[in-house]
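One chain comes next, on its own, written as structure tokens: the form predicted alone.
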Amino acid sequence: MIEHFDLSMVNWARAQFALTAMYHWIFVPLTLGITWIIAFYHSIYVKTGSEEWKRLTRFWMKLFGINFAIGVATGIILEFEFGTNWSNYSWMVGDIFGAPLAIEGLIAFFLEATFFAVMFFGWNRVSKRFHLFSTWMVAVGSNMSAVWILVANAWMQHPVGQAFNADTARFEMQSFSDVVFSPVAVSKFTHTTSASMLLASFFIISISSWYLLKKRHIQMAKRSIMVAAIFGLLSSGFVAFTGDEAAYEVAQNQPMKLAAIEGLYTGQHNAGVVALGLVNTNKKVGDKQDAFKFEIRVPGILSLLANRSFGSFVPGINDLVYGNARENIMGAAEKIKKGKLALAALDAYKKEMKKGNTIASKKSLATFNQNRDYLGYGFLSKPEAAVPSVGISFNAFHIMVFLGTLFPLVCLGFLYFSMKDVLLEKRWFLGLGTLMFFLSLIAHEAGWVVAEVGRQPWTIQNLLPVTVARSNLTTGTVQTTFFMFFVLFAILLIAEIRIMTKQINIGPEEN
């Protein structure tokens, strides 16, 4: 059952997918978040009839439209790569993974695209109320698209509502509702969309701060900042709440990821979180080296966050690799044995079925069913292979948390100075404001690094490692397409920046 493969090809395929996904995510959160703020601006215009609010709404719509177009193009490439570089994955889980993607394309994206045209070209062509309705429906459609994409990703992190068919060697859906309403899917959607709202708020704040520094479009910039700061403050609170819930789900379903993002090698009762630390990158699983070159921990908090209980035990990397009988934790070493039993039994089942030996095939199938939960571990070469990159996971997570702590303070500052009407005098604060979009983008990308790097080596948690999910391609083929996409993305990014900066320099249309 275990085939020889080119690890270099797998790594290049992973790099290509990471490149595409991270580039795509430059545009997606802005699309998700800014549509709600634009709809709110539009509502104020319809309510007040103020031409100033109309100009403001149309300006942010234009920037959204530019971002939306590039985002769609990169999203198509991302889905294309499932079939090229990860065809085994697509074939094995297509019944499950394909369902939410199909719904996203047929319903959510169709809804979004239909009202998108009315929102952009309906000024003075349809009634104000229907035009406003279209703007709100674009916001709804955009976030409905996110629902199904995030449901698909959440299933990869926590596979539920499925069963492995031994006859076809495919994963098949058993309960669509379990897939959609998985706690991991719910927390992932709420955390991602609230974080997107925060990023969109900072996009508006950054551009408006630049206008105020240049003393251009002052009234428009002040109004934009006031609304965006309120949205940003509210969404930052929701980001913290949903982030806590997401961390709890990680602790319950992906304990190795939690151990990696906290650099926890030896499990502890009353475990603390690392407030500040420098990871020892030379540290290996099971050795005697210190995990950190220096660290500042807050005692007890990790146990509370992971298990909702002070003093509870949080397993470390060593516990999860080698096991901990005292805490009733099965290690990866034992799971690999069970996984190899499952693979051998599956192979025997298929051979006996071909021979028509019903009794032997049933016995093999029974053995497989006893060990099928560890199927993916049978493909791992050693227990240590179940450990993700601790350094990358730890640093990405703590960058995200540090920036997430900064964001509500900045929103409060903008709200306070706006209410006091002294923003123009606080040039240092406006300078900080111009950077906030880029800092929030870094936080978003870091969050996805945590989500994806932290669950390695799995494509589907515990069931399908990346080495099995690959396509049968040569390293040279994947390298060629990697650099083709790299050049394409660079051109698109340059075009995006030039078009966006040109429109920002032009500013809102004047009366």
Given for the second form:
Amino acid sequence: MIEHFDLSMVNWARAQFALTAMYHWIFVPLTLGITWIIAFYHSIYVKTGSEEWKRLTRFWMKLFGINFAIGVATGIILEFEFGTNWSNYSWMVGDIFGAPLAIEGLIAFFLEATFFAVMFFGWNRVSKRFHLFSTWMVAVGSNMSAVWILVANAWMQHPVGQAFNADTARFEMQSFSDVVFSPVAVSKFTHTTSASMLLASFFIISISSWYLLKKRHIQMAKRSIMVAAIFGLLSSGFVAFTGDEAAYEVAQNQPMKLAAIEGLYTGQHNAGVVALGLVNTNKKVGDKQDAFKFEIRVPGILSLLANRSFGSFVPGINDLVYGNARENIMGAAEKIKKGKLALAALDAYKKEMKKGNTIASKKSLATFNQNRDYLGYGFLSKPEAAVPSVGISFNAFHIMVFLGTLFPLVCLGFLYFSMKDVLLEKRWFLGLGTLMFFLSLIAHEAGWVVAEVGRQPWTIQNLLPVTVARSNLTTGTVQTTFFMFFVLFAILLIAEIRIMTKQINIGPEEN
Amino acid sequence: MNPIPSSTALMNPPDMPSPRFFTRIFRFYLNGFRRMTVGRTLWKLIIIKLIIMFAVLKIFFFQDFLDSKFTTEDQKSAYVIEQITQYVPHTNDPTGGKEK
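Just the form predicted alone so far, so send over the form predicted in complex with the partner chain.
Let's see the whole complex now, leading with the same chain.
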């Protein structure tokens, strides 16, 4: 079954998509987060009339503009890839994604393009209030446009509000509100945007720390840090809260992902999280090897995260692959059986329709509809194929959580030393501060690795594996474009770093 | 077009006559672009990037796979159905189907 597909082409297409998405995500979270902080700085300027706050606002606005300009249109490449490398998928989800992505386009164009210009060109040329309003609208517009792409991603993780049309081979939207307000979409949006605010806080803290280390623009750097540290502290609390909600949603809708990110092979009551551990990468599903070379588990926490109850049962990879009758968990083997029934019924339906045999076609369609929730499993060759990479999922998740725990402590430290006005003396802490932006970028990328690697083998959870979502292209074609993008992205990244570092070195305009 | 009301947020220099709304917006953008410093470099970069993406990558390397092979929606759906049912099992044996 699945081995008939060209796995090499699929893997190169996945690598290309991962490269593009991870490159795109270098710019997006900073745009989403820093617009809010700039709006706060701008508000303080309008309230106080202080030229120092104006200078500060303009400086961060300029760096935001550089990031926006370099990042703009990198997301379009993802859409190119959908149509070229993932044409089956593109066709099948066109009805679901058409509306959200069209709304995104409109919002991005009207809100961002209009108010973006006023924000940058409006100093002394429009009223102060309208200028401030425009800055806030840029923040609202940027984050609103992120809603729709995150809704699309959430739908792939939890495909609600849809029905598969056997005549057109398309998933058709049955309920717009179910798609937009799905709990997965809500938790994905809130977690992503709050994490973006945290990243933007660290962007400001990192650059300001560097100024303080160099004893340049001291007043501006201190003021910037004070606001960014408060913003970062509040954001990190929100990140933890929304992260807990995201974990709950994963447990309810993607239990295999949860088992993979905790390396849990055998389901447990009172299941614990691994505080520290080294994954045994030689371990295969169903064998007798230990999952970890060493591990320190904190009991009960995973049950609490997954089901809001310490003693509750959390299924492990073995339960989900082979089934667990005692806990009423259907294994992948049984799902594969139902998936194959769905596929056979779909094929029979098309053939009967062609022959004009209405009664037989209706019977086949009924069989398909009974089993359509397991459609994707029909493509899997064996139950073990339903398991994602445990090593990658576990490591990415734990890097994200470790850094996420460090972030509020660092924000608290910056706030404390700022209030005591001793930041300039704490050079070691300023040194740590310069690294924080890069650490928060790593946390962001790790978060996306958890979300996307953890849901393998699915493009659309339970319905469409990546091997079937692809286009019928040769491996060489995809390899060529992969390396073209690699070179293009490297050049663009170098350009951004050069322009950005030049502006940081110049610093804010002097009075 | 009516002249812009005095309460508008787009202000005029005091010595200039009140131009029409769209003229004011045009001038606002024009002056904004003229005064750009680092923005000029960024716009050059954006334009180069867009040319590479749309005039090179999209046209020569990223044609829409289905659009390049089929002209009608029916043809596309028939192709995708064929793609997803090409390895339909002939039995209900979960260990694997028979290739058509």
